[in-house]
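Just one chain follows, in the form predicted alone, and it is written as structure tokens.
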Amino acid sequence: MDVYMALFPCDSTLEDLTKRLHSLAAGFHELMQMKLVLYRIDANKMDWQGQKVAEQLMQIMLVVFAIAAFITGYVLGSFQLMLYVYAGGVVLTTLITIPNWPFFNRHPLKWLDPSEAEKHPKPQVVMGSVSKKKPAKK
């Protein structure tokens, strides 16, 4: 309620709501331009064999920095220190795991162009009478 109160107050003109409609939708513009920019970045998906690279490369450094930190914070008696250092490894990891670098798309899946695609059909499945079963013994 306190949101809808702070956009439309009940003493607001009609000039002031129309104001703020326009800020409004001015901002989720903004919003849908980032979102189409993101999304032209996004454009060069990671393959097969670039998802399991990362998800590799993941759990390694999640492990080497989790044995790291507990060492430090062993060593130095600093249990604040042990969860910055794993924190610091877990933003690290983020920030080479998920984006999709170049390193992730070598592999790239070659797709069958749409005109081609109908010139091969799929095969049709045929349900017949072929029992594959053994005969029963007598």
The other form holds:
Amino acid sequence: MDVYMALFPCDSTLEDLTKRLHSLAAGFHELMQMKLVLYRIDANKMDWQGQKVAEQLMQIMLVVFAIAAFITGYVLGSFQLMLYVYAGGVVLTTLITIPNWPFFNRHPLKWLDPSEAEKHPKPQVVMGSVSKKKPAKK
Amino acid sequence: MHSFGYRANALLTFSLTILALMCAMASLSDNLNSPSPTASVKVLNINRFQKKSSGDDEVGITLDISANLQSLFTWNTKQVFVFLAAEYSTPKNILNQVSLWDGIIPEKEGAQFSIKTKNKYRFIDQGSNLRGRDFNLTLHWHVMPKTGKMFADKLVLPGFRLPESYR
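One more: the block was the form predicted alone; return the form predicted together with the partner chain.
The complete assembly is shown below, putting the previous chain first.
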């Protein structure tokens, strides 16, 4: 309530208040644009389908290597061999699933081009509805 | 699974959890082993048998210990700790156990041994009850694993007797 009163002091004119609201809205708009830009940077590395494949591949590879390591160690009677086989499996899994390989990015999301977005501007805030809300909240 | 750090963290924790499960399974596999150890002990000589100034009896003894503990070793065994204890009962204590000798066997090859040795630790009674006393020489072993549960067992060798009078 205090923040609201600070933003919209009682002695301001209607024009002042709508200007403040517009600048607030513009600020939020900028923030959203920034977020979109960040997502676009990550979108070039690994898409959603690739992330799912990477996670499944990691889990399956680790379990398979663990089973293979245990069986090898048990049959040959060497605990150390089991640990070596498993460690090798972990390293291999790391090399395959952690870096952003191209085969994880085969279904990239199509983001809207900025030049295309400028051709379709966002709808303007309607002034009448804003002034109606204000008295009710007070 | 969005970023590099996220995936690396997931892989690290999952791989360590699986490693813990593998170690648990390795420990459980020790239960499949059914060991058949053998041992025999001979008393070669009673070197010393005196009553100390504190009033307690002390025995100095030379032993010939031979054993085959190779069947105790599994793929998950780090070492076997073995010790020989003299066990007897007195009017004061129902069971007295005095460790005379111990050793650590790190490998299966060393688990079949035959040694002649004086008692490594002193054989001192609580009191003066050892003259003419019958005692057992019990071989205890602890199979220490690389991961998991430690197994302990023993083999009782009865029929030893201390002299009737001091030497």
